[in-house]
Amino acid sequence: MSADKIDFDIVGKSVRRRDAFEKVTGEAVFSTDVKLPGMLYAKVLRSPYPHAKIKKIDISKAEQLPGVKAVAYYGNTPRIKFNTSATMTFTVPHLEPVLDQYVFDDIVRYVGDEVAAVAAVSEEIAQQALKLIEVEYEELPAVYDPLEAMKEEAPHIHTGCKEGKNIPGDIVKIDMGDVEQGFAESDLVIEEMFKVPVQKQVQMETQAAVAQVSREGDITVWSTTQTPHPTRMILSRAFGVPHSKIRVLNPPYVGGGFGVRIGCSAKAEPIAVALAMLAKRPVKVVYTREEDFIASDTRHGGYVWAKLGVKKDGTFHALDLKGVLNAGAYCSFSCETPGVLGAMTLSVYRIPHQKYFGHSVYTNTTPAGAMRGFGNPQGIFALESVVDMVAEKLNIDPLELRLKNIMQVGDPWCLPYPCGATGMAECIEKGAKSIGWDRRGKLNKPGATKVRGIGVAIGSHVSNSWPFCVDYDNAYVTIQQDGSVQVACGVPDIGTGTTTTLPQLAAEELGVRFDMVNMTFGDTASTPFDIGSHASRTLYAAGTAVVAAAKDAKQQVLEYAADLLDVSAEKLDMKDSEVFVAQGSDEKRISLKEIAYHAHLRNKQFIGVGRIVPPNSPTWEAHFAEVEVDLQTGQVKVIKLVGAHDVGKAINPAICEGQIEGGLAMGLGYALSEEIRYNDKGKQQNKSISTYFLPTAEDMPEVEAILVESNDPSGPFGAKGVGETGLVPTAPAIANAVYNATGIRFTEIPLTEERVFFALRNNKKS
């Protein structure tokens, strides 16, 4: 089917959610719920500093309190290095893999680093057992912020960096044209430095593994992961066991993910691993909230610079970007980020001449992974606050600005794939006239104490991960006897809806009844591999395996069919569950249940199989926020916020306008008040939702989702990713509205009242 079919019969309907009432009743099943016969419980001693040489550690007074199964640490399990990451262990061929982990080190790297594992009866008796681990550390010298640790003076915090001190893997170069001759060229120059927070996903269900080992030596492991098979392919070299001797599956739910646990859930499959190996008994490891925020990646903080030439008409003429990441205390996914920063912020305007230089850095601070928008928010903060200083400068509308530089389909650009649609500019248009844009610099009296501000800021992203790493999917769709349809595929459901939509796209082409069709997911036993649930690609990309696998089913229908009507396969077509002559004025027709059982009798079953290599597509989406400031407090209260998306095609709008409701909040809380800090001592001081400042629903303002359909010639009948994008311009667009409303141009987010407060003081002062 094309995916300008106009007659859809399932796709583009908001069908309710398959797993709506296994939710909202409590029925549901995740990790936390998983009981097994005899199942121990786990708990982990953590490190107290932040760099440190375990010199000496006695575990026999744990080991020896009833009740106690199993002490785990660095002298009884595997020392084999691995990386907890889905992707730099094995799916990242033009990058030489960072492996810098075991499952428990004679070094600890930050506080919250694992020093020792106990598995007993009950969590209080585990829990008893870690206060009689005797440990002595020899404290070592600690660093904590990313330029800070690549000066000489600083610690090695890993040693063997091949690009310089402390700096994990490769540095990433993206160039296009020529930038020196560009800014040469060009009529002003705008340069800045920006500063990003270290942001938590706060998902709503916390680290979670559950471990069982056969005595034939067979890993099971239920686990909150986002991606199952790649998980068991850590698991597999963590601990030296053959992939088919170890099962990773959901249980079937994940309490959330935002990439979180894109690989390993932090430590939570490994520990649960060597912990059921030593005690030869079923294993939970849950993490409680503290150790969430502590000891789970986090997203990257650290510092952006850009540099924006432009000619006296408002044409982008050369960008310079360069971003230097906190890594934090292990690499996880520290050498792809820095890449997706610097390629999505290029890929947002024209501008021929275009360069990037970005990295990671160690730090003894808790390790950053991957997070909705994988490094892409950084960057786009800072340009896109660049943006508005230079509509400033040249006194042109920021909105013409965007519209008049923006890519369109043909441009060249850095990305090794084509842009094959874009809505953007449907998106600004539409936007701005949701926020009321023609309001903009009329919302004030003067003397007042609050003062209204609307912003705006652009960004794009990826529908899959694709070509940044090795990305293949597979899917199997099977007629069963009676006619109905069962769809497998690799791919978690996280709560993005994929048990809903990926049956939705298997429905359309084959041409059967939504309720029809189910699905099985999440599980490397009963599933084909995929890569998982992440990078926006799960519908996108995992949907284009399922469309593959529905049209092999469904021409081994139709040709099976053929010889029961005595008419050409070529003139057949499926609808209503039933086969019938597209071609012709002949009207032989017969239901997909005869034809199935029919088949059955005769030792014949239609499978499908989808075995494909996903295109990528670029996202676009537009943000505007109306924002108010008291100029007595420094608060900053949001008014509204729009989000404006091309999401290809709205397979099932209803979930599309709640991944980027929920991407805006998310944004909000970048924006305003989410930030990770640490003390002279390498301490997390924001360790617990009531100290992180999360953004509630009495936070949030009113928010508008836009939805734009450019049906992307490459995507599953039109589509394209939406989960990531929702948050990639929220904080430009709050911050350039600050600056409407006070003239204040803020370059470090949060924008906290403390924040706020002193600025407006000493604005107020100059």
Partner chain sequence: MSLKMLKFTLNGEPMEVPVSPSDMLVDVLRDKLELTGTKKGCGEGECGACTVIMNGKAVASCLVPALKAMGAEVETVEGVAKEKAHPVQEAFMDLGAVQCGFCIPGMIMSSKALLDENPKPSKEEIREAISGNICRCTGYVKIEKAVEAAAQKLQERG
The other form holds:
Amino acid sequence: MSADKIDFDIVGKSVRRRDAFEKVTGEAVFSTDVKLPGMLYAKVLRSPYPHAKIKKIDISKAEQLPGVKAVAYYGNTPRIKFNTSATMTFTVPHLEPVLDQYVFDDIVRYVGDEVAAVAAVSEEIAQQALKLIEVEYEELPAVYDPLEAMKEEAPHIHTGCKEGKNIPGDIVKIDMGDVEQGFAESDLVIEEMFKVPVQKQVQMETQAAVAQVSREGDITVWSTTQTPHPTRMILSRAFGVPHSKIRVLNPPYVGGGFGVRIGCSAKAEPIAVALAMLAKRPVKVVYTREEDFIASDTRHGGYVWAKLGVKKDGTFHALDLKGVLNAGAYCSFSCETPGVLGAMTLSVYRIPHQKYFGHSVYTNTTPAGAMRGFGNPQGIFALESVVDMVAEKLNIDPLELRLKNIMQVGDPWCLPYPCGATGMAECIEKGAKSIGWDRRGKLNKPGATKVRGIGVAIGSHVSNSWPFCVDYDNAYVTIQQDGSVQVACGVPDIGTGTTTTLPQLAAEELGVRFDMVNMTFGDTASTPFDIGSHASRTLYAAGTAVVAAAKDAKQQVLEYAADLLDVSAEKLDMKDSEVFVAQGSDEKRISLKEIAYHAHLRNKQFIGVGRIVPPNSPTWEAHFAEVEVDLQTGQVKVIKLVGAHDVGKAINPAICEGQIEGGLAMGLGYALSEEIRYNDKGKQQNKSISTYFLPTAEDMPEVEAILVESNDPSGPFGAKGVGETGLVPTAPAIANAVYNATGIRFTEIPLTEERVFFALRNNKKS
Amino acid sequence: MSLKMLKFTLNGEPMEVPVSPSDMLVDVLRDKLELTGTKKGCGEGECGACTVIMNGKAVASCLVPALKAMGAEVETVEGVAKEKAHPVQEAFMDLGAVQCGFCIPGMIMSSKALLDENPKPSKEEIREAISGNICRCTGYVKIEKAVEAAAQKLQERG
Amino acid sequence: MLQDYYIPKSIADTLALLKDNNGRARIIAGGTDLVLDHQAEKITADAFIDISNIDELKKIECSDGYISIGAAVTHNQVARSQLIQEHAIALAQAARAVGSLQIRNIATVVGNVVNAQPAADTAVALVALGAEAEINSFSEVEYVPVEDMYAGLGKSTVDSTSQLVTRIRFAVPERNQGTAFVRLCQRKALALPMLCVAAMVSLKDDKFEWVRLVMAPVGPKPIRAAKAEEMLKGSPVTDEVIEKAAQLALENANPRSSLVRGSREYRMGVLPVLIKRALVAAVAQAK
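Same protein, different condition: the form predicted alone was shown, now please give the form predicted together with the partner chain.
Then the entire complex follows, led off by the chain already shown.
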């Protein structure tokens, strides 16, 4: 594994994805496709109230309906607290994970909260049975805004919040230098509050699980989880069953993730298990799209305050950042998200004095959890808007201002791992060229009713989740008796191409033909522990484990071949599945196939093991947008979006581009139209695809994804994470472009036609 | 509930299956005929994952009562590849248009319906054809390119 | 509970089925709204009578000075019809704006009217075109203007358990007449309109001979901007007159606030812009 090697055989090539053929023919199996003999279908009864105590619940009529095999509620399911998100399995030791959920509880805390569930021989019967469950609620006061929820008069949503009213877990505080001194020494200080919306992942496959419980009590769960191993740990805790008696697997495909199922797929797995235990038959739970919208984790909405102090020449000097996020009704990842918001937003620029204070607050809304970017888009929207304001005040080109202050290798920062490489300057330069930055300011004629503008924003992100949570990886690379190779790793493939890129890494490291490498994945029974696919980490972190395992296996092969060829192992190497003498003129060579079978006949197999604690590495990205604003209607149309990304090394460029393009689309929605709003009864107003305005193909602007390779010294073959970065600075790039077009600074997204319309109107009057 | 015999042509073969009047085509395909390639992403005609081709037109099979297919020719994703993958499928594979794959069967069907009817689609026509197919992974960029490439290939083939 | 599903081949058979079922069977055309309403138990029926296989209802025809659209004609047929594009571009555009291609391939324009949603795009265009529906009851056929087919919010005057709308027709616009359709929506596909406006203008000697100006959703059905229409009648075609009409239109508009599709204030604020754009486009068509 060396980052400076250039002549790769398979790394760096856009090979066809391993899962593509199955997926284009419809043969690929997803959780929603799983059908077992005797399988029952579940439906969930959900709370119509944002906050209520269940005074009485009677399931007897539902149980008596022919075809109903089980009804689960708080009275017949375990009373063990857990957290549906993987945070409960990998919160770092100095912090305590927040466990605030039961499979079912006698208090409901948001509209859509689980009250009971039915398993029946058909979906129709299960649905009918829900109507026969009699529930008497006592409504409790509810609160929806995080700032309101901290006030004295607000109801307690959970007890035991040690840091303050309705604050789950610990407040995140980061300090470097002395911000007060920093602001005192600054020539210009700009401070602004920003409000960010609740966004939804809207992964195409809704939350789903099928659970089977054997007579011995062994549990098998097929599900949409992004993290089979941590999900097993969660189920183990929630049901008091040893890890070894539970198997969690993907079947093997997952219809998207974007963070929505890091841990359980909302409550699909626990509900399926609870019902399967009661019914003693397999049970399938598939969320409807509406359930997916209202009862599975969202991105955190909330407030971000940014105060930036700069010197006259544009040098950034002090940054004070604060975040208060809306946790919703249960904690999920609400402790980690504010941490990532702070740490990422502080680490884009060299700023000697910085401070962050951030936390979440419980409210009676759908729980917020992990979503692509994990707090970073919220923070970057604030920071990159303020940076644009500084550029204008100082009359410095926004690109110049950014280039002057971006983090360089070796700069001190608040993160406990080094900035190993940065291609940020190159991202800015290439992106600027693509968008035509030179045209900025010369786009509009006086009196036009549609005006154009160009904007930029930059950002960073992680390549895995350490130090925000426990993070380690294992992999096996096994040389089969015929010289083919089996990689086993516990990550799933949620669409990010893991099952193609990890074999690419293994093939490259081993020196075997790519078509000889296959992969076992997404199954706790056949792979060693891995924390799963999230935090942009799968290629970077699990890839590091696969490379380590391949290295181990290769060493074993070369040592064995050394005896066969009578050449010392150090002089040997392998390429195209053939061992040859790399040093010296010796022409001896032997195929891996021969070596493996020779070893087999002598009772030996080469099994490489990779056990690693991955480092971390910053990704860098610059986004550019050209927009057109209809001054009469307030509609913002994005003409072109550019994402220039330092990906370290593109192991598979087409897959890298795909990640960025998808991220840009999601960032476009975050900027302009995606938001879940609530009415005054706590009911979600955007709970279907037709009322939640994520982009369709017709809404997409011209998009360009630019790959920049800085060859990170810590990642496999120089690679960094790329899964989340595609939407980190998209919204501020668009908002800055709208400012450039209209002269109006928006501190709240999305930039809906209505918001823009009234801002334009008020601006005209003032 | 009274069952009716639905008779139609499915992927070129005659098919008979008893269905109830309230069954939707998507459920009959997925549950009764075990053709799970057709996906169900919303059940409300808003995501396009369930798209099939009925009498030459792309339709959302979750909004089609199964009995509406009586006598119709229905094509699902399972019927697209013959000896080899269809050029649309090839293009999706070659150009990296596939990510999680859940929208892909619907995308393939919408794209195929377009190209069957209009071998030389404009960019706008491609976008219209797939605008009812939500994809959250790709930003539609490589999907559009794949449909363009498939059209090109089909034209070359004549 | 749905017990039966009929697929008649003729209008006569359809009427006979309605009669035989005595109010327990309901007409289904494309069904894209109906099946969801049925699943949500907003409507009940013992049987559906599917009219989409009746050949005579699948046609868009032009005869005797009328363009008629059969009850089994889909949105996509209308959007792509050369006849409609040439003579009633507002209707073609409205049909193109609905849902997605997969929906437009099934959903019918007549169904869009009978479903009686106030913001139904094609209904708005049809009201502007002065269209009327041919309604078959057991014994009689009557013609009812589309704008009179609303019995309340989401409620049609047509009883689909005893009546069949066979077609909708409108007079072929003259050379001095033009139509336009303008829509404001948060997304280009799969979205209902925040607002839509359809206009039909008849010009004579650089004056508006008459105008039909229709807006939605600003009331329980597609709403005529009656005051603006009245003012426009006989007025010269100028920017000032159009501007005045745009403001007058507000007097007939009473939109609701929606957390999903915009506040009343926004809709009132932006409605004049749409009215203006529709009038300007319709005038351009007529010239």
